[in-house]
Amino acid sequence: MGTNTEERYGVGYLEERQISPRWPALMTHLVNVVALLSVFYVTWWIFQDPRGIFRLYTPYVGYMYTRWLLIILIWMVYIFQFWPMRRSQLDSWHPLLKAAVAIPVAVLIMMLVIHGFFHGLLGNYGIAYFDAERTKDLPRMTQFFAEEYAALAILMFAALASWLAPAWVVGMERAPWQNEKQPVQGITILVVTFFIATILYFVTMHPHMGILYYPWQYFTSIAPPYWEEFANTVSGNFHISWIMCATVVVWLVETIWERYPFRMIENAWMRRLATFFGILAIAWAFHLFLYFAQELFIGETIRGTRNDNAPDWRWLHVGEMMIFMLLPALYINFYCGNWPKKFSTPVNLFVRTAITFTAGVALMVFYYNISHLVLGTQRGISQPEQFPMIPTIWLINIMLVHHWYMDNWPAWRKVATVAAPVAASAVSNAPLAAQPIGSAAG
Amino acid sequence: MADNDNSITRRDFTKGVAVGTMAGALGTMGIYSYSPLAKQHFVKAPAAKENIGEVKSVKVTNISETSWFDNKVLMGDIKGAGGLLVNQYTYNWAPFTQPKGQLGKGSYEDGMKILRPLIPNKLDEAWAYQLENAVNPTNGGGFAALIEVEALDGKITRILLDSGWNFDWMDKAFKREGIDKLLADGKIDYFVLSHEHFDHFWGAPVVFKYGPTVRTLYPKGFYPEGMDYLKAAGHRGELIETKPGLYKLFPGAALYNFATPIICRVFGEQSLFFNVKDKGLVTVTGCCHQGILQFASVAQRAVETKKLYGIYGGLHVSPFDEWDPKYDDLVAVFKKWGFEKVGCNHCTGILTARKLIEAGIPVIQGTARNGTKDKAYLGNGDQIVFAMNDVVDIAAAATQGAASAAPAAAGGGMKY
């Protein structure tokens, strides 16, 4: 045929597609928000709501599925770049058809990972607490808590993976496998990030699980955990806090910060390392500062008590506060074309960050005032079964599918896909400033 | 070329300075947050302590600590209904079941259609219906305690804390401890509902059957179902809703209401504290979902007292024998709070009681009778007394792990 027929799958797809709003800005966003929230509410009612059908918000079982759906979507799009979906399918299929294919695939992978890998393999041949069927009949255990504990351990794994997988793309720019074709590149990054997540799981969350059972599992975990003095608690929520901060900062860097200022570093490996560890440094700054902010706002912690004065809850709440910041950041990037863009980069970033943080706080206040009425969660901010990360990540999952697979349909429509000007691998590895991910026009 | 490579524009320089400053500020913010300097920002407001007076002694009789009989059955129901946040009135548990009630598919209104005409005077008939139709009706028990407070002048004031759950079980427990007669004779001065949970509140018709006019206090936060049930259960006396914060009951005694969210869609809990002369503060709780150290901390700041002396009640740690590392935080620091006498009940959890004992906390053990399964905490019919003439040997208690309890019906037995 004489033409280059090499399959690119989704490499550069998000950067190259052109989508435009169907209506004036206000109407477009109104329709979009109503559509997103409608899908969110219907699916929440069906799967999560304690008053709904499946009632997965037990809370940990629903939390586990929500977390794993997130990381699998990230794998499919960020690590595997839509492979094995062909470029022609991404370009020509109706958004609903793409979502109808992607969602079942994501759910299938999620079920395989949770029930096959964690319950079946790890739970039966390695670490008992991953499989509730194995632990439910142990002394003082009930089926309910056996499932909750297994779900907790499995979702902690997802928390680590949902930081590391995108961090390898954003921070390490897929190096040193950036020139590999899919699926080799995806499999490699998946294996590497999963391997690192496993190590981190053992040094962050396994000691938490080790003292979850009586007596403490001295021979198999560090008990009490090594962070006790620093964190003023033996709870692994201390780690959840910084891991969630890192997860959110990855996306802030990738979206509204356009990888600035790290992208200014010309040396590739210096830039990669600075971005990867810079994200971690910023995350730790938030981790410590937001804990301190709570002490200023609520009061000093009382170790050993419950709810909002307990150190373990305060650490958890750091992560919850951060996730509220992520929602507006993603909205600005996905649906507002990373507005504003008319100023210098630092000013643009500052304005977006200010909007994100203001909207995040407003969302948080809104959530805690209405969640018990509409989502079936408990009143108040610190009830032990109150996990705002579940509905927020549930909504983020919907936004990811909507933006990645559905081209922001129906409020936007795809008008064209611009041909890649350079080799596919080069496009996908360039700093994001050269290839804005959110091409939606506000 | 070299000149060009090294040159920098004013704009780039300014941007670099700005970015560097922001990065530095962010980093400094994080480091400062964890530094000792951060502590200087904490507000140390002087506590506005109230003088609530003093009492001579507080005697607590555990009428029933057996909130439910089988943990696996209860958690099976909670799991089957959809988890810890499902509305408790929808379980089709007794006494609100529909005919042939299915787990998690009931409603208060439907349950009350049958129950309303039967309470409080036809409790046997009401319970017979529950046995036929409710989900696991025989698993319910309930929590209730009698608190007898001796004033400095010797006057006795009696408080009934909570009403349990299972009509049949609570009726028998009330009769065993003589609560039925005390209620009928008007010798219960206050009926305090700690919170709206099924095992603390749903047995209210048994209380009102014997004492319909007893002065009743409940915490703000009851749902419409709970408010309706209070009336339907047969209460005709003074009804007081306590607001979050301190509520003085009588000299030496007070309630504290915490606006705390609780599982099974319940909100708000109130606990009692008493200032025992020469000893200090004694806290008595139903479940203490707000956290026992939270309660102790608040009480310590709210009232003038010598020290934290004693605890009786649910410390609400592991009532389902579940665990979380954060509970180990409580075990780790509990001793530092200086409680000299600790009596636990069901909401504390057997596991927690054991861990506290292992940590050298002076937990008073029970006698494990009248349906109580374990001696790790005070059981049904056991008593604990906090008195100004108490002699507490902390060292001995810690060495032995715990003291032993006396049967209430045995004419007093040992005092602690």
Contents of the next structure:
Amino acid sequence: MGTNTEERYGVGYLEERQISPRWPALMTHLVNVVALLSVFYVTWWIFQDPRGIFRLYTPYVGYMYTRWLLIILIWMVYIFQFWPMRRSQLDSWHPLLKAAVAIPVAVLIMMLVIHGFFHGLLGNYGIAYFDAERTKDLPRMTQFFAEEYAALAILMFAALASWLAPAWVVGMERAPWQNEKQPVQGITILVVTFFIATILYFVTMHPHMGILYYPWQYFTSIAPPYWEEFANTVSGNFHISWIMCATVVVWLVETIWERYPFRMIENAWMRRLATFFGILAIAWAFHLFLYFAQELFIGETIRGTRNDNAPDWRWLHVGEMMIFMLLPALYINFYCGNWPKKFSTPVNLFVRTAITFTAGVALMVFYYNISHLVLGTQRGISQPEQFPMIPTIWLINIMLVHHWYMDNWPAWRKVATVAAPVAASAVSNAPLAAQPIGSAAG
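Switch from the form predicted together with the partner chain to the form predicted on its own and print that structure.
Here you get just the chain by itself.
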């Protein structure tokens, strides 16, 4: 065919495509928002809404599928760079056709991972709590809680993977495998990040799972967990908090922050290490700041309560707040061309960040006032069945498919494609923000 293997697939596609709005800005964004929310609401009612058809929002079962769909999409596009879909298909296929191919593939992989790997393999031959059928008859256990606990364990694997997989691409710039062809590069990064996620799972969430059962599983997990004194709770929500912060910060660095200031480091390995661990440092700053900020606005934490004063809920709420911030950040990058761009880089980043956090707070207030009416969730901020991370990540999944595979159709259209795609090594070694999670649109 006259091109090498990596050029025939999706390397560089998001960076090279050019899409433009079909109508004036106001009309374009109005159509776009209506389209996104319509797809969100219809699919939410079909699959998640407790009043709908499948009613997966239990809440953890629905959360498990939502979170694993996110990581599968990241694997397909960001790790495997659209492989095995060919570049000619990405360039020429209609957006609906690309989505019609990608979504069933993602769902199939998701089902194989959840039901084949976790339920079938680990749950039956390794760790019983991954399979509800193995634990439902234990003392003081019910079918419902066995299913919820299994779903919680499985979704936490996805949470760790959805941070580490893009973090390796953003922070480590795919090194040391950046010159490998697909699918070798993708498989290697997937295996390495999944291995690290497995280790982190056993030192973060496994002790939490060990104390959910009666009696506590002293011989298989640390009980009470080692973080109890520092976090003022035995709940694994302490780890959910910083993992969600790290997940969101990866995307902030890659999108509205354009990898600044890490991209200024010229030495490749210093830049990679600074970016990877800098993301973690920023995440921990958010993790601690947002927790203690709740004491300023809500009041002192009271261990043992089951409301918004409880430390376990407040750690969880840190992660929820961060996800609310992610939604406007992705919209700015996917649909607003990372506006503004006319000022200096620090000023541009500051304006985007200010818009992101202001919009995130507004979204959070709006959500807690209307979610029980339109989504079928429970009313209240600290209601134990109220998990805003589920609908927000559900919407993010829709945005990822829409931007990555559908080229922002129908409010945008593809106007040009670079004729000669760059080689994989050229993309992978770029020191600046040359590999964004999503290309700037219009």
